[in-house]
Every structure is written in C-alpha cells, then in structure tokens.
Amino acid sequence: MENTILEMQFALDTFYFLVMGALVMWMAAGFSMLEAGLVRSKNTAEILTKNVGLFAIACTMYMIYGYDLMYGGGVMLEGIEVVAKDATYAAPSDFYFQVVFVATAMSIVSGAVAERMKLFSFFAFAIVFTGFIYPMEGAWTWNGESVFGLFVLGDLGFSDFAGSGIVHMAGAAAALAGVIVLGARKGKYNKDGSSNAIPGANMPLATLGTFILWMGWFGFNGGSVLAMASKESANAVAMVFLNTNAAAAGGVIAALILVKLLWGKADLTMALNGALAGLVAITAGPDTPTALEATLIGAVGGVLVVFSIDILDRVFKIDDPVGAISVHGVVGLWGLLAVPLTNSGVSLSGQLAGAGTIFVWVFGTSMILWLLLKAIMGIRVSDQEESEGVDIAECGLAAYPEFTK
C-alpha cells in the first residue's frame, strides 16, 4: 500500500512539473508577441525568428553543457540522472523544466537590442549565454555552489524562489551589456539629448503578449514548488498561484495611477509594464507573503518601472524598445530585497550579496562576449538596412507585406 501511495505521489508531482514546465514554455510566445508588438512593422519577422531561434538554441545548448554544468547532471550522451534520492518526480522532468527558465532569460535580451542587432550575431550570443553564463550563476544560487571558491550565497542568506534575479535580473544584465556596445536605434536622441519616442506597430499583439506572460507566470512560481501531490505542497501552490495574481494587478493598478498623476493620461505600454513589473517583483518570494502584501510588493514594482523607464531613456540614454531592463532587471532588484520584508529567514545582506555576485558576472561575462562578437563578426546592420527594416536585411520577408514598403 504504501509503494502504492509512493507511486501515485510520483506520477502526480512530475505531471504537475510538466504542465508547469508547459506554462513556462509558453511565455516564449508571449515574449514573442510582446516585443512584435513593441517595435516598428519593418522589424516584426526579425523579432518573432530571434524568439524561435534562441528558444530552440537554449534548449540545445542546455541539454548539451548547460545542466550539467549547473547541476552535475549528464542530459546529451547517458541521459538525465536522477535529481536526488529524495526527489518525487522524475528526473527528465526537471531538466524540461529548468531549460524553458533558460529560454526565459535570453529572451529578455532579444527585446531589449531589438530594431538593430545582426541575427546571427544574437544566436552567437545565446549560445555562449545558455550554455555557460547563465549555468554557471546558476549553479551558485539554485544548487549552492560556491562563487569562486570563496563562499556559498545560501549560507549568507540568499533566497531567490523562483528567479527574479537568477533568471530576470541576469537576463537584464546581459541586455544592458548588449545596448551599451550596441549603441541607440537611428533618430532615437537629437543632438541636444533629447529623447523622441518610437511607439510600437500592434499594442493589441503587445496586449495579448502581456497576458501570455501573465498566464504562462503561474508555471514560473507555482512550479518551482516543485510538488503538488500532498496537503502542504497543494497548499503552497494555492498561496504561490494567489500571490502571484495579486503582485501582477497591484502593478498595473499602481502603473496606471502614477503615469496619470505625472502625464495626465494613461500609458498602455506602462500598463504592460506595470503587470510584468508585479510579476518579476513577486518572483522571489511568492511562498511567504500575505495576498495584500503581495499586492503591495507588486504596486511597488508598478511604480519601478515607470521610473525606471523615464530615467534610463531620458537621463542615461540607454535604448531598450520594450522596456526589459527596467522591468527585468530593475524590478528584478526590488524582487530579491523584498523577500526579507515576509520572510524572516532571509537576510538583506544575503540578497544583496547575491543581487551583486549575479550582476557582476553576467554583466561582465557579456559585456567581454558582446565586444568579441562585435570585432569577430559585427552585431549591428548598416544605417540602411536599419532604415529599411531588419526583416529585409536579416530574414529575406516582412512581416506585414501588403503595409510595408
């Protein structure tokens, strides 16, 4: 009877990992649709093939090197170890679901050096990116690891749930490195510093990418409990899926207030924004708090991201069409320092130390591969072919061929 109960405990928990890891899986979609409708019409075909093409080159790399470097276990030659002797769900499973985390956190890179990166030198990024850069702080944080010999982020006090800065913040900071060498979109600052705003070609494309991130975020959290087949672990989800929902409303809705009292209108872009701001800020610690302190958590996020937007653009001239930086990684910051706020396990000096340790290294790690790539092969296209679209240039097709010259 209880091999029986053992069994089906089993086969519960690594169908839920599945579904989760399906969840996940469709934010590249959202992503997708996000960044498509974010740009201009004549770069809608090169940012839907840059999403394709680093979903299945991060779901390569990893099972290659990735999971192995930051798990020890083999995926390509002998097949998936088990996870641990104590795990409940098969080991396959969690490789499937830690890979579409991988995908997640290139594809925060794709938005931000949108409209004028070479394709293929973006895949050469994602190859170096999901097969090392993000393994390896990976497997400082999620596996406990030591950081360079020197000391293990956990036993400082370190806790990231479910990755707002494992997996948000690091693709942030590999995005700031690429728009720093990348440099503005053409006509994006005048000479005297101004900024000129650049809207996108489909807010209803960008709309329904942000509630595909919405939706698909429920795997994210609530998957990372990583049971589901007992009371207490049926319970966790619950909490996790509730806070999760609220962190996200509590972001549009403080988004919404703050882009009217300062502009006098509302912004759907800060909207989106503000809903995905939520989300990141929730990410690291949706487990402990209160529905209405995950609401609040979410609110401050919400009020981040507007911030944080105005003040890169404008004050620090960093071009990034999507706003990924800001709510990737800025909010990805507040994410982690929230968690000691509900949980009193977790120190702040602990998450900064670790904020800090997955800065550093991924920003650092891109910023020497973005500088290779752009002496080896070049990672920006020719003034005209950025004045003409990157579809032509980069794919051969445009994406709205009947209303693009």
Contents of the next structure:
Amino acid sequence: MENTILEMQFALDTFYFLVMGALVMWMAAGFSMLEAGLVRSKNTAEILTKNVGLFAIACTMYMIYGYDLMYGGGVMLEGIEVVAKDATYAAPSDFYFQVVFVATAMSIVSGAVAERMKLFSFFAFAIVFTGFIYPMEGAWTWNGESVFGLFVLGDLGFSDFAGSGIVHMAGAAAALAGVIVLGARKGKYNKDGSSNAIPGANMPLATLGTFILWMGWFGFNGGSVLAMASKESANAVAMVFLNTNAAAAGGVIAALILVKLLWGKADLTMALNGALAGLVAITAGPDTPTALEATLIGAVGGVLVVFSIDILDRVFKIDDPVGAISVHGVVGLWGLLAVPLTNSGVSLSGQLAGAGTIFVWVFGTSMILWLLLKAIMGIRVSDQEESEGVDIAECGLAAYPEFTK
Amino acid sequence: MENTILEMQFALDTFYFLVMGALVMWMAAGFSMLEAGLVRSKNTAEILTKNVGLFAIACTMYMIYGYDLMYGGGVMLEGIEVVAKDATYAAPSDFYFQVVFVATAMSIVSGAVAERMKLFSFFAFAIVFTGFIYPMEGAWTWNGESVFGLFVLGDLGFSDFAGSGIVHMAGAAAALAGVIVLGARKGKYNKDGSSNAIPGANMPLATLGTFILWMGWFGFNGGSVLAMASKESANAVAMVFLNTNAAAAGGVIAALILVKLLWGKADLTMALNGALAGLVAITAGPDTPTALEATLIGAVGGVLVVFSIDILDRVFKIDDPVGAISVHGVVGLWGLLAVPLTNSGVSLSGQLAGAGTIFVWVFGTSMILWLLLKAIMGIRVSDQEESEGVDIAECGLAAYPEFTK
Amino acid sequence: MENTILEMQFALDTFYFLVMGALVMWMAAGFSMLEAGLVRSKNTAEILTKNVGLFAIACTMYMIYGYDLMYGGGVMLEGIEVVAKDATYAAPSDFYFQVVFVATAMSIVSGAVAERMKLFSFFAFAIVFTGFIYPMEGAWTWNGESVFGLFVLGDLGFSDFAGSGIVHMAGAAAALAGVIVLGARKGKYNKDGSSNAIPGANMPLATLGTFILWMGWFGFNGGSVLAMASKESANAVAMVFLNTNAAAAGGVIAALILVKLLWGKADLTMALNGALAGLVAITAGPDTPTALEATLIGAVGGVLVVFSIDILDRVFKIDDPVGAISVHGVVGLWGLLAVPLTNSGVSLSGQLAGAGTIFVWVFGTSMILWLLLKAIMGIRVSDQEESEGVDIAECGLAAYPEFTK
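For comparison with the form predicted on its own, would you give the structure of this protein in the form predicted together with a further copy of the same chain?
Next comes the full complex, this chain leading.
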C-alpha cells in the first residue's frame, strides 16, 4: 500500500519532469524563430540550419559525454533496466530535462554570430561547448563540485535556481568571445564610427519566437524545482510559474515605456527583448520573490536590456544582430545579483564569485576555441559570400525564394 | 499516510492547473499570429506590439487589482508562505490559471480595432478593462456575487462553464464599442454603401494562430473543471477535451460546406473562423453534451459565423478586420444559449439574463471609456498615418522590410 | 483508502493521456506549417485549407464510425455517464488520444499530393481513409483482430509500438497510390527525363513545422506506453521520451553530414527530413533501445531519407513535393525492421508480415478509391488552374497577397 503511494509519487515526479522538459525542448523552436525573424532574408536558411543542427549536436554530445562529466554516472548509454535504479523519479526523465538545458545555452550563441559565420565551424564549436565547456561549469554549480579543487561555489553563498548565470550568461559569454573574434558584419559600422541599424526580415516570426520562449520558460524555471509530488514542492512550482510570468510582463512594460520616453514611439523588438530580459532576470531566483517583486525584477531587466543593446552597439561596436549578449549576458548577471534581495540564504559576494567563475571559464575557453577554429578551418565566410548572403554560400538554397529578389 | 494521499491530490491538482494555464497562456501567441496574419503588412508590427503589450498589462493589472476585485483575498502581492494556505491546490496555480483568462478576453479586442487605432490609447483601454471591467463581471458570474445588490445570476439558472460569455462575448462587447467609436478603415466602404474586401497579408500565420488557439483551448475548457485528482473530475476533464475538439471540428466542416454552397469555393479564413466559432460555442458547456452533440453545437457556430461576418460587414458596416465580434460575440451568445439543450440545471432565461448583464456592463463601460480616451488622448491615427500604415507611425519599423515596398 | 489511491492512478493516467493527446493534436499544426513551407506560394492557402479540413474530417469520421470499427464499443456517441465505465482511465481520454493518430496518418497524405489536386476530392478521400481504411488495419494491429480470419499479426511476432507502420507507412502508402494516379506536377520532369527542383516558398515555416512535429512526437510515442501511474510505466515513458529525442538528433546529424559529403553544402530541407526520419524510425520501438542505439536507429533513418528522396524523384519519377513517401514510408519500414535488433520478443518475419499486410491493404484500397474519385468527380485541377496556382482555383484567395505578384 505504502509502496503504491511511493510509486505514485515516482510517477507524478517523472511525468512532471517530462512535461517540463518538453516545454524546454520547445524553446529550441523559439530561438530558431526569434533569430530567423531578426536576421535578413538572405541569411535566414542558414540560421535555421544552425539551430536545428546545434540542437541535435547538443543532445548527442551531452548523451555521449557531457552528462557524465556534469553529474557522473554515465548511465545514458545503458538500457532502461540500468537507468531505472533511481528512487524518486525515472533517471531518463532527469537526463531528458537536463539535455534540453544544454541546447538552450548553445542556442544563445547562434544568434549573436549570425550573418557572417561559417556553418560547420559553428557546429565544431557546438560540439566542444555542449560536450565540455558547459558541463564543466554545470558540475561546479548545480552538481556542487569544487572549481579545480580551489573552492566550492555553493559554500560561498552562490545560488542560481534555473540558470540565469549557468545557462544564459554562459551562452552569452561564449557568444561574446565569438563576436569579438569574428568582427562586425560588413556595413554595420561606418568610418565615422556611427552604427547602421540592420532590420530583421520577419517580425511576426520574431514575435512568435518570443512567445514560444515565454511558454517554454515555464518548463525551464518550473521544472528546476526538481519535484512536484508533495504539497511543499507543488506550492514552489506554482509560485515559480506565477513569478516567471510576472517578470516577463514587467520586462515588456518597462521596455515599452522606456523606449516611448526615449525615442517617442513603441519598438516591437525592444518589447520582445523586454520580455526575454524579464524571463532571464527571474531565472536565478523565481521561487522567493512575491509576484510584485518578480514584476519589478523583470522590469529592471527590461530597462537594462534597452540601454545595454544600445551601448554595446554604439559605444563598444559589439555587433550582435539579435541582442543575445545583452538579453542573456547583461541581464543574466542582473538576475544573479538580484537573488540576495529576496533570498536571505544567498550572498552578493557568492553571486559575484559565481558570476565571475562562470564568465572567466566560459569566455576564456570559448575564446581559445574560436581562435583555434579560426586558425584551423576559418570561421568567417568571404566578403562576397557575406554580401550575397550565407544561405547561398552555406546552404545552397533561399529561405524565401519567391518574396525577395 | 492519509496525509500523503492528500498531498498527492494537492500536487496533481496543482500540476493540472499549471499545465492547463500554460496552454491558455499559449493562446496569446495564437491571437497574435491570427491577427498578424489577417491584417495588411503595413499594420503588422503594430498589432504584434499590441498583443505583446496587452498580455503584459493584463498580467500586471490583474495581479495588482483585478484578482482581488474578482475573487477577494488579494494575496498575490504576498510571498509563498501566505499564498500556500489553500487546502486543495496551490493558490499561485489558481492565480496563474485565472490571469491568462483576462489576457484572452483582452486579446479579442485588439483584432477588431486593428489598422487604425493609436497604440497607447489601446494600452490605456487595456489597463481599465483588465483591472476593472472584466473583474467586475467575473465577480458576478464565476465568483457568484450579486449584480449591484440586485440579483445573483447563478440563482437565475445562469451557467457559463469556461466563458463563452464571461470571456469571449465580453471581449467582443468591448471590441464592438471600440469599433463604433473608432469608425471603419479608410477605403473599406464605398460611397454606394458597398464593402471592399481587404485581404490579410499572411495566411500561414493566420492558420498557425488558429491551431495554437485550438490547442490552447484544451487548457481553457479542460482547466475550467478546476480539479483533476479524482475519478469524477478526471472523467469530466476528459469529456471536456473530447467535446472541445469535436466542436472545433464541427465548426470547420460546417463553415467549409456552407461557403462552398454559397460561393462555390472553399475559403480558408472562413474555415479558420469556423474552427474558432466551434470552440467559442462549446465553451459555455463542454461537460454535458455527447461528442456528437458537441460536434453539432460547433457546427451551428460555424454556420453562424459565416453569416454574421457577412451581415456585420455588408449590412451594419461594422469594420472588424479579423471577424472577432462575430466569432467571439455572436457565437459566444449562441454558446450560452445552447447550454440548456444538454444541461437540465441551466435555464434559457438564466442564460439570457447572464448574457444581457455581461453585454450591458461591458459594452456600456467600454463605450464610456473609449469616448473618454477619444476626448483625452485621441484614439485614431491621422489619415496619412493610416494610409502609410500604423507600423511606421506607431512603431517606427516595418514587419517585413524586405518583402514589400 | 485504497479506493483513493486507485482514483489517483485513474486521474494521473487520464491526465497523462490528455496531455500526450494534446501534443499529438499539435502535430496537425506541424504538418500544416511543414507542408505550407515546402510548396510554392501560389498553392499555400489550399494546402492550409486541406490540413485544417482533414483534421476536422478525421475527428468527426473516427467519432462516428472509425473508433467503433477499430476498437469496438462505439460509446463515443454516448454521454459521460456511459463512457465513465472504464476502470483504469477515463474512456474519453482514450478516444481523444486515438483520434489525433488518425489525423496524423491523414496529414501525411496531403503533402505528397500537393499543388495539383482538387480540394474536395481530397476531402472525399479523407472521409473514407479516416473512417474505414485506417481503422481496419488499426483493428488488425493494435486491437489484435485477425486479418480477414486468416492470421493474427501479433501471433507472428509483429510489434509496432507507436505506429512507424500502422500510422506513418500507412499514410505513405495512401499517398503513393495518390501520387501514381495523379501524376507529376507540370514542369517537374523534362522531356529528357531529368528532374527540376521546385523550391518551397517559406523555409522558416517548414522549420517551425518540423520543431512542432518533434515536440508533438513526445506525445505520439510517449503516450503509446498507455500508462503512467506506476514505477514501471513511468520508467518506460521516460525512456521513450529520451529515445525519441535521441533518434531525431541522430537523424539530423546523419542527414547533415551525408549531404555535406555528397553535395558539398548543408541542406536545410534535408536536415529537417533527417529529424523527421529519425522520429519515424524510432516510433516502432522507442522503449527497448538504449539512447545510443536510438541515436543510431535515427541516424540510419536520416541516411535513408536522403537517398530515398533522391531516388524516388530522379529514378522513379514519383513527384512528392514534401518527401512524405520517403520520410514516412521508406523510413517507416526501416523503423519496423529495426525493432528486432533491440527487442527479442519481436521477429523479423513478423515485422515483414505486418509491413506487407499494412502496405497491401492501404495501398490497394487507396488505389481503388483514388481511381473511383478520379472517375466520379475528377482529382486533378486543370492545367490552367495548376499554372495559376490552386489557391485561386480552389480557395479564391492568395496566401501572401502582398509579397508576390
């Protein structure tokens, strides 16, 4: 009898992991649509190929090597008899939930390097990032291992509930290194240092992508409670859903108002970035704020992202076509730093230590890797290929053959 | 031991609310895509901005004020310790499920006033509608409060399971008031009184939006059983899913056949409207019909929507670019009136009383609000802005900069 | 007390069926977007109409007749009092889960016959396919009935977990018969026998469709465990999710690498077909392989689909605009044959017997039906209608009126 109740808990927790994981998997479609909407039509097929390919690479590399590196065990190459050992939920459901996080981190990179990178160099980067770079920092954080035997982040008061830093800022750090090595798109910056706006080709697609990400984020944050089948965990998951939604709403409103005040009009892409910024901001600690606090944390994210996109572009000449470094990196850092405001078990110094560790590791290893790839196989298409569009050069087909010349 | 079973029930009901709520949230994407597909390309970015913005406003206003007004308690500004008091499921999951309904009601308005309204006037309307107008009628219906101390709708035999009237007809009533105050789009009606069809720019987007809404509706109706963790409620939820799907199918088939008979060809937009009409029609009572009855209720909705769109346009000169008033208003009323056919606990007079109360309240307050907004800040863009498209005027960007001139 | 635990199991299994079913329903959107992206803009509104219409027809025909033919009982025309008899989950949830499979099978047909078929002839085919042809072979396989009293497939060692053969190859067999009767599109093949590529109009749409199908497939395969509320079934569902994802990833990687080696570039449509091929391949047996084996089964599917599409087109002159016959038919067969590799309870001879039975039945009856429809109402539009696009001829509207001439 008691056994049956335990079985039911096992089943409900497993089902919860699978449903949350399916929502996170869905974020891969969100990133694809967002990025495809924000680039020019001549580079759209390539960014779609990149997103489909990176998801497949992430799933395969994490299965073969990354999961074992991050959590140990490596049972993923065994059949169900072996993986069924786990006591409180099915082991494959844990892997399924974890693997879609790896893909999310990698998706962040693809937008920032859009419109000028070689496709297979990107895939080569994805292999190392998803199989090694991400799992290493994942082991230090979520698995609690010591950083090269020097210190344990959790002991310093570091906490990152669902990955503002571990997933989002990590993806942005890899993207930043890539953008620096790659350089800006042709025609982005003028000789006088001024910057040209390069509008995306398909705003409905970008909006769809944002809504998909918003929906998928309920799985991303909600699933990170890691349990459902008790009153305490059910309350926590519900609060996380509510706060995730509230933060996204706050980010939209803040970005809309700020842009209206700054530039006199609404701006759709900034509203979308505001939503994503709100979501990134709350991800480090969606369990402890009230709904109002979550709205405000998201709103600060929405303000930050507007200024960050503008400053990275105009001042630092970081050419990030989709604003990924601002959305996931700058706001990811804000998310980490906001946790101590509502969670007394977390310290600002711990958050800074964690943010620093993640950034140094991911940025450093990514920089080395991008430079190696540049030396070995090249990472940038030729000027002519860039001007014709990478779709022709890398994919041999057009995304919208009948709509554009 | 018993405690553990109660905890499991609590957890399963909470999880059910959250999954259903995520599906309803997803309807926001459905409305966005549907409306973006049905307007012209020069007004697409603005309608996307409107949809993202209204969702954020709805979530925030309902948190701050609307939920408290509708259901009392106002615990949403408190943290999880306070909101965890509820006994049968987590309180935040109830809020999460309710808040996405507010956004749905507001989404209905945005399509009807498309292509000529000022963006921030619309947002101002959204603030009052989601914070006050909708919660008031929600309190009279789902919360059972008396209407200004005069009568209690439930006592009169009124029932609206998931909101054919409370959500859909309410949204349509607000939209109708807006369209009347706003007037038709330039070029819609000729001097001789005839009407010009203004085709939408992107049919795949409209179709995607319809499928998203169809999927999300399983959460909308299925979640309105408000419980899952017993044999009785599980049967009810399953029946609601089945009937919701059957009614949508009936709506599509009826609209397809009717249009073929009337005009000699199939019509995609009418097939989509048929699906939505079937869904709206069944929403007032998806628990009591058999699947065949549900199909027929949806089919009548599909017939009604075709005639209603035609008559509102040609006879009444109501310029509703996406047909929202017909789909959600006329068919919403049909949904209310159909409930007594399969549910003996509901009376036709009660349904009429409820429909009348909702319509008078929402149409009346909305009319006052639109007129106030018109006087204070204006609600319509200038003729030149309308002719150039509201994307440029209100958002400063184009939705498809490379596909159109 | 025990009763309460049984009720909880009933509720959890019902909820699981409904959530999985909603994911499968979502595949209807996936097929619509995939097919709409892969045809030319002048035939896009018609294929969208076809997909919305066939889903509605499938749901209605299976309710009226097909479910009863396949599983007996026919309770779907009764109300909830009757259907609530079932002991381990709610009967309507079973119907809901089954009906979306019928629609999936029918969706496969619509892409293959795109760009030249009469819309209402297609709907007539859909009525018979979903009400009779599919339910008959479904009864022989999943319901274990004897094939015309001759033999029982299960006794021969046949097993098809979620329908590589019963759903996917069956859809492809019906499509193949249709394409043969219909003939190739004008301009597809030259007099010298060479073939012209006809690019699809909207690659982001095709990519979105693939991601939707990928997500929906978790419901398709995961739901086919048919139970969740025990440790054993929870482990099985989790393993199925993991393997379904792994196989899709394997299909993408194999197709990407193969095409790069063959043609020197990546090919987005082949990457998408690779994902779908991986999913089709694992569908016959997603419960027994390890994740690595699932990846390899999917990868073989990804290789097969590239060669199959090329050979069917160039060698056999089978004009299948979306590659459905290769993805669902050829790879569906591979999926069936791969099951004995990891499942000792299944025999190769049984799989061949099952594949042969399904193919002969579906191809044969479909061929007769297509020929009958050709004789009675015609199945192909006129040359002029085909050249102008079937959107004008069959639907009277354009899918993208502002983007193309």
